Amino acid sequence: MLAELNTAVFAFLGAELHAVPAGLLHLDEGNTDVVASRFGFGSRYLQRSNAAPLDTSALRLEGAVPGSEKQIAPPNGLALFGAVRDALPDLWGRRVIENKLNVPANSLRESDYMRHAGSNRFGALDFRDTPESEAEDGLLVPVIHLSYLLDSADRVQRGEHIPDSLALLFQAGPTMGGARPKAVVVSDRLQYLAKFPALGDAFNVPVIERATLELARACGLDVPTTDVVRIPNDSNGRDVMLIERFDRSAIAGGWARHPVVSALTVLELHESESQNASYAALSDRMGRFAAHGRVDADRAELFGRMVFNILVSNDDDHLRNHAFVWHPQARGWALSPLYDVVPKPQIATTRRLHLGVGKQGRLATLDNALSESGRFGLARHKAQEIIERISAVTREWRTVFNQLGVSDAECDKVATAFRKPRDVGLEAALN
């Protein structure tokens, strides 16, 4: 038996500190999942001055009309528009809400998430009952709160109830997406993702992760603000990575909000199909969508992203690991900073990517990675300048690693991830 729920779409514009009603947004469930979907912009909204497109193509503002007049569906058959499902909470959000209600797994309903999600959601948008309802006050957790927060962290993990003394501090951002815990902290006002550790984890997931970020940092990539720090317990402490989030900036009273979509909001996909995906791909898409005087820059960033994960056996680099932010003064989406990049130990010398890298499809080799340059706006020669120079700094990794104060041991542990360039193709790249 199919439930139908009208929401009300709220937007953050500009550094405004409170949302403005951007439209409706009609749902058909099922008993877990979202069957079909429709939105009709605001009339309100559409006039105003400095109101910002919803997503990069079925939402924009280009010939937008008031829901009155026509209501949207999805584009390519989706249930659910990808701008709302960037905002709703992934896997490990879900648990946490979950474990605030005390039910299963994956057992309510899509408006069940978002209701219970909370303000502090990726992104600009905000869901409430109707056009009037006030925002809920979202908690920012002062960074100093860590320790308790990464013990709720192991209480989810572990299936067990947060007691009503850790609950209110831990369900503050509980809507961040990815699988692995976290949670939402501020410090000398900026907001950060704390990155937890997880229980059964294989090495040293926050240090070494902070590390890598800040080697990609090092071959000249764009990366947010990063830190680690060390929670003490009884058998010397374990780390948390600390990473500056990219859809908040401070302002006078509070936070902007910027609105954010993920690649596969972009691309129009289901998640399934994010494998069946490329970079060069989403090159192609950023031409249609770029903020002014970006696009160039951001495929060339694009491309360099791509040869660093080959670098460092990064295959998570699914679509929603990858985003764009809109920039309101040029009026376009920029490719958002480089997050989620972890390497991944592992003893096959035949590697892939999450993405499609070149003709050769997904296998991970420089070689395969400069065959679609072009596509990425890049003459060889261009590409050919980028990938010596991701290579020679990757070469010195554990140089990096052990600036950074991450051990021989963990280093070790690892090891097997990075590629020596010259393994991968490099030759055949640079020839």
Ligand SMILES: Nc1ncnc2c1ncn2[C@@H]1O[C@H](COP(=O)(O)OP(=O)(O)OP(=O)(O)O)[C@@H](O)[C@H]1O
Contents of the next structure:
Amino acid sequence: MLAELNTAVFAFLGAELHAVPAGLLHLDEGNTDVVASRFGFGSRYLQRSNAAPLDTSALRLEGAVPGSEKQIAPPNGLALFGAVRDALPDLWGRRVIENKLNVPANSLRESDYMRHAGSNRFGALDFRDTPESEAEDGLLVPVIHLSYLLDSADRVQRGEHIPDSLALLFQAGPTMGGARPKAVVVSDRLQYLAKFPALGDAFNVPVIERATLELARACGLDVPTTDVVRIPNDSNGRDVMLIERFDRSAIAGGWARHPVVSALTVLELHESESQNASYAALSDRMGRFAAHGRVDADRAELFGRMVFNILVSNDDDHLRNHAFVWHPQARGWALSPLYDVVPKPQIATTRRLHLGVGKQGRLATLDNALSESGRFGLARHKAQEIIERISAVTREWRTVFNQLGVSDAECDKVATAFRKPRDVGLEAALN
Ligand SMILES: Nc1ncnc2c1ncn2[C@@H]1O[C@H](COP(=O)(O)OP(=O)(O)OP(=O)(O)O)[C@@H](O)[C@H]1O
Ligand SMILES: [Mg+2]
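Having looked at the form predicted alone, could you now put up the form predicted together with this ligand?
Starting with the chain above, the whole complex follows.
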């Protein structure tokens, strides 16, 4: 049965504490999936001098006509706008909401997930019944409650209902995307994404993910502040990774929320098409919407991230694991800091990334990376410098991990993920 739903889309602008109505979203929904959607900007929103675009394509401000709803359709025949999908919970967040409502997996409508995701969601959008609706209070959970959150996350994974006494996860849990268990926490006026261990992990993912992000920082890549917290009283002595949110910053009285879009939205693709895309295609597209003066640096950074992913065998580099943040002063989008980089131990010698790397498709080698370096705005010698620099640091990964307190036993579990640069075409790339 088809249901029609109108929702007011709100946007947080600049350093303002309260969101303003941006327009009306119309959804046609089947039993679970959105079948079609339309959006229309409100006239007052378009008159604001600090209005931000809602995405990099269909919901840009250029050419936007105010007034009647239902004017704009998602690009490329998509049912839902990418920017709206980016602001909704996907795998993990859905499990938390279903646990709260005591319903089976994937049984709710998209609009139900939208309604229950809370207002700490990714980026600067909010969804309310009408343009007059009051904001829902988006409570933030202090980091000292991590052990309760971890306990609740375990229960969600085991399919056990969370008792009211532990229901903090319902405030901190359903807001962000991704598959792994996570929650948003606040500490010293900063907001963090807390990433938990998952039941059945083959190694200490929070500790290894954090160390890999720090290795990326040592390579000169742009990484948010990270930390690892050992949970006191946890019978298994488990750890949680914290990564500072790049879509929030503290301002007097609260937080500014920065507009963000995933690379999936930027390339106007459906989730199922992510693997057909490439780093070079993303770099090409960045030329259209990048913040003034940022595009060269961002393209070089993207190239560096691809090289890093090759060297640490992070093949979960899909299009929702890259994002862009709106910069109000520059009135353009810049590549977000790096997130979700986990080495994948394996035996295979021929490896592929999720996204296309170069002329040999997704093949994870350095010479393949170099083959399309021109599309990242890089002269050959500049691309070679980046490859050399990142290879030199990742070669020493064990030392960096040990300095961060990662045990040898834990390093051994992921050692096969780290490629010797010469085994992945370093010589061919440097000649
Ligand atoms: N530091 C951050 N600041 C703001 N948003 C973030 C940050 N890190 C991740 N996110 C957002 O949260 C989502 C989920 O985070 P992440 O990708 O780390 O989780 P995951 O469960 O490991 O994902 P996946 O399903 O890709 O394995 C991301 O897709 C991104 O939208
Ligand atoms: Mg992810």
